[in-house]
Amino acid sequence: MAKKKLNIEKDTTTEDRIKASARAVFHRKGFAATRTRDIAEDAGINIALLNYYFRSKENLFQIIMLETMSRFLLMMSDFLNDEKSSLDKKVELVASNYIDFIMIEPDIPIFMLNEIRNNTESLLNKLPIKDIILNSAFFSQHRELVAKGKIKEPNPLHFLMNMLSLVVFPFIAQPLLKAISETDDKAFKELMQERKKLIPIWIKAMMKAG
C-alpha cells in the first residue's frame, strides 16, 4: 500500500512539473512558436511523458490558458464584487494587486491579449467573464454614483477600461518604453510601484470630468 502511494505521489509531482513548465513556455512564446520538445525540455523529461500525462500540445495549452485566465478572472471577481468596498477602494486594489500579480508573471498579459483576440467565443463558452462583470457590484455601484451626479461618464465599460489599461499597457510595452527612457529593470519596477498610488487618482478626475 505505501509503495502504490508513493507512486501516485510522484505522477503527481511530474504532472504539476509538466505544468508548470507549459505554463513559462506558453506565457513567453504563446501556442504556435512552442514546441512540444521546448516544454520537454524545460520540465528535463522526455516527449513520450508529456503525450502520456496530456496526449497533446493543444490539449496541455487549452488546461494553462484556461488556468491562465482563470485566475485573472478570479482576483477581478474578489475585487468587483466586494460589496463593502467603496468604488474608490476597488480601483485602488486593482491597481495595486495586478501590478505586483503582472511583475511576479511579466508574460501573461501578452498571452491573455492573444488568447482574447484569437478564442473570445471560447473564453466567453468556458469562463463566466460576460456575468463576473456586469452583473458585479462594480457596475452597481457606478450607476450609483452616476445617479448621484458624483460620477459623470455614465457607461461603466469606460471606467473598467481605463483602469485595466493603466494597469496593463506599461507591461505590454515594457521594451518599448524602456528603451526610449533608458530605463533599466530596477527603475522601471519602481515606475510600476508609483502607479499603484497615481492610477486611482488619474481615475477619480477622469470620470469626474466632463
Given for the second form:
Number of protein chains: 2
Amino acid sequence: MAKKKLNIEKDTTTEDRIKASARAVFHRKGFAATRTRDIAEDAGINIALLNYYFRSKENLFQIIMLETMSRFLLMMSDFLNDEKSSLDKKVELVASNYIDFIMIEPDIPIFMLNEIRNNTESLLNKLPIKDIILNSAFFSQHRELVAKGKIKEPNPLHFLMNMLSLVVFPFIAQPLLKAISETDDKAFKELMQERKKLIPIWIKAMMKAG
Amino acid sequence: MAKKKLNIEKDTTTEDRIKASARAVFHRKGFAATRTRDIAEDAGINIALLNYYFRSKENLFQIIMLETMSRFLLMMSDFLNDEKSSLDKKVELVASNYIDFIMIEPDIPIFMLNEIRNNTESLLNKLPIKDIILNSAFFSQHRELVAKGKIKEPNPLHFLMNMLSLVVFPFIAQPLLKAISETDDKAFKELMQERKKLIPIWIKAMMKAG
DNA sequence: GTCTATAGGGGGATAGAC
DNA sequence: GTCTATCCCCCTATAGAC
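Previous: the form predicted on its own; requested now: the form predicted together with another copy of the chain:
Every chain and every other molecule in the complex is listed next, the one we just looked at coming first.
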C-alpha cells in the first residue's frame, strides 16, 4: 500500500498525461477542492508546465468537464437511439451498460451533477442535450406504447427519471448506504450486479401499474 | 429583485444568525467553495466575529454538518418507525413528506451526499445511523412480508435504495432534467407533486414483480 | 518543452481598540 | 461583543533561465 500510483507513462504526450491527471483529480474532488498542485504532482510535472499547456485551472476544468459530459451524452445517445431494439430491450441496455460504466468510474455521476449545479447551465447549453434525448427512438417508442395503452403514466420524463434514479442513485449514495447496512465493497458490487437484472423487471411492472 | 435578502433579524442571537447563514451558504456551495466572508456578509457581521464564536471555518462546518445530518436522520427515523402504519403506508409517508422537505430545502440531498464522500465516514460514525435504520419497524415489516411471500426480492437494501432513488434522485439531477426537457420551475414542481402519489403505486408493483 | 524562482492575490485567522 | 487593521499562508499564474 502507501505510495500512490502516479501517472507517469512514457508512451503518452505530456499534454495527455496532464489531462488524464486533471480528469482523475477533478472527478474525485470537484473544481473548488482541487489544487493545480495535485494535478501537477499526479502527472509528474510542475504547475508552470500545466499553465504552459492549459493557461489556467479554469480553462483546464472547462475542457475536462466538456469531455466528460460529451462522453456521457454520447453513451446515452447510443443506448436510446438503437432503432432495432424494443423499449424493454433499451431499458436492459441502459441498466446493464450504465452500471458497468459507473463501476469503472464511480465518481462521474456525482461530479457531473454537482458541477452542473454550480455552473448553472453555462455548460449545458453548449451541448445538444435536448436534441439527442428528446428526439431519441426511446422517446418515440414510449409515446407509441402510451398510445396503445401499454403504459399508464404518459409523461416520458417520469419514465426517464425512474430509470436513471434506479440505476444511478445507489452509486451516489454509496457511502451512506454502506454505513447504514454495514455492506463492504465486495457485497455492494454484487448488489449492483443484481440490479442489472432487477431494474428491467421493476420498470416493466411500474409501467403497467401507474 | 436585485438586493439579496440578508439574514439580519433583530430577534435572534448573533450566534444563531451566523449559524443560519453558514447553513445556507454551506448547503448551497459546499465546504470547499464557501468563503467565511460570504457567511459573514450574509449574517451582517464580519469575519472576526465569526471566528470569535466558532474558532474556525472547519469547526463551524462540522457543527452545521452534524446538525443537518441529525435532522435528516431524525426525520427518516420518524417515518420508518411509526409502529401503527403498514409498510405501504410508510412508503406513502416517506414519499410525501420527504418530497415536501426537499422542495423547501433543495440543496440538502446533494450537499449531504457530496460532503459525505469527502469526509469519508468520519462523520457517519458519530451518528447512530445503523441502529436507527436497521432496527426500524420498516425493516422488520419488510422481513415479515418477505416471509409471507408478499415481496419477491428479499434484500431490504434494494427496497430502501429503490424508495430513496425514486424520491431523491430527480431533485439531485434537477438542472440536467430541466435542460433535457425544457421544463421550467413550475412544471418541475408539479411533476414532483405527481410523484407523491405515483411512487407508492410503483413501489407496490415492483415488490410483487421482482 | 521543462524547470526554478517569484510575483500577486485571496482567504482564514488574530491583535487590539472600543 | 463587535469592529478595524493586519498578518500570513497557500494557491494560481508568470518571468526567465536552460
